[in-house]
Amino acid sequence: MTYAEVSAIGQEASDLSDRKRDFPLDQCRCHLETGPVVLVGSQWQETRNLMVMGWHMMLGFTPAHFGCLISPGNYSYRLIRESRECTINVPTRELADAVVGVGNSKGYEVDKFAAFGLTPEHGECVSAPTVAECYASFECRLADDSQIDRHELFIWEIVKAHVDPTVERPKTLHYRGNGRFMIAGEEIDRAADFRDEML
């Protein structure tokens, strides 16, 4: 890299830094929530529900642990705490209307599957339903409940995964706050530059 190129990069970083301003702390999620919006399926006894969720993260690979925040004010909370199970279903942009509809409705008022044209399917390992229209669904059992009362954090073990391999670049929805979504877009392939153990 030449001196001129290094100088140009340094100037660009300086310009970017100068444009940054104080930002409301309650809006940080607009830039830090990078995972796709998911539909969480739940069932306890004869009652089932779906909820929309954006606050989640992978916590481990073997076993596959997954963490998410679920508020006690959510209708699904009781179903999930009682059953200690759920499904995580990943919609794509074609399901944006259903995602918004599920998010805007109350489980005690409406069957969200019927109301928004979604098909419940029986899980293989859990009683909670998966969503047929989602290209990926993950069946989960509660692995650790120690952070629920303090942080509303559920830690799951994914016990079964269902993914459509023909969907190579899913156009997933990523919530930016204030009713706005970003759609997963362009992909860059740098696999050749990684060490095998880092892939």
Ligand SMILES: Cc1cc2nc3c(=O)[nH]c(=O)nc-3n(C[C@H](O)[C@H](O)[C@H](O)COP(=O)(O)O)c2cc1C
The other form holds:
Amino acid sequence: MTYAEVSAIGQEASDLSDRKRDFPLDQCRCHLETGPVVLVGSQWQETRNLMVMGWHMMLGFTPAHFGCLISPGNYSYRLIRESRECTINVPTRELADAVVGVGNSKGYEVDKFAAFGLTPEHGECVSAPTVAECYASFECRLADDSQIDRHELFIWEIVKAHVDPTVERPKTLHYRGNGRFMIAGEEIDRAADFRDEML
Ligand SMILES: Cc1cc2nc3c(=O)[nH]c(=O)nc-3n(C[C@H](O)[C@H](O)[C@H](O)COP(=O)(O)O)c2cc1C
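Could I have the structure of this protein in the form predicted in complex with the named molecule, to go alongside the form predicted alone above?
Every chain and every other molecule in the complex is listed next, the one we just looked at coming first.
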């Protein structure tokens, strides 16, 4: 690379940096909450429910640990704490209306499956229902409850995964706050540049 090219890149980086402004901390979610929005299925005794969740992350490969925040204000919280199980279901763009409906309603007032045209299915390993319309569903058992009271953080082990392999580029919904979602789907392939152990 020539000196002129290196210096042009440096100038570009400095211009980009100049364009950044102080940003309200309580809005950081708009840029970091970019995992797919998921539907959490729960069941305790005869009662089942669904909630929307955006705050979650993978926590390990094997076992497949997964962490998420569930507020005690949600009806699902009690069902999930009692049963120590849930399902994580990944909706795509065509389910956006159902996602908004599930997020706007309370499980003690409506059967969200019936109200939003979603089909509950039996899990293989947990009693919580999966959602047939979602292309991917994960059955989870609580692996660690030590952070729930302090951070509302549930740490799960995914014990069974169901994924439709024909959905190649799922148009998942990614919440940006203020009622707006980004849609995923575009893909770039840099596998050839990756070290083997990073793939
Ligand atoms: C896009 C979106 C993301 C949400 N993410 C979370 C979340 O990560 N954790 C949480 O506790 N609630 C979250 N909520 C709120 C619950 O989904 C909402 O309160 C829901 O109605 C709870 O249902 P329930 O009271 O029947 O359990 C989110 C809502 C929306 C619309």
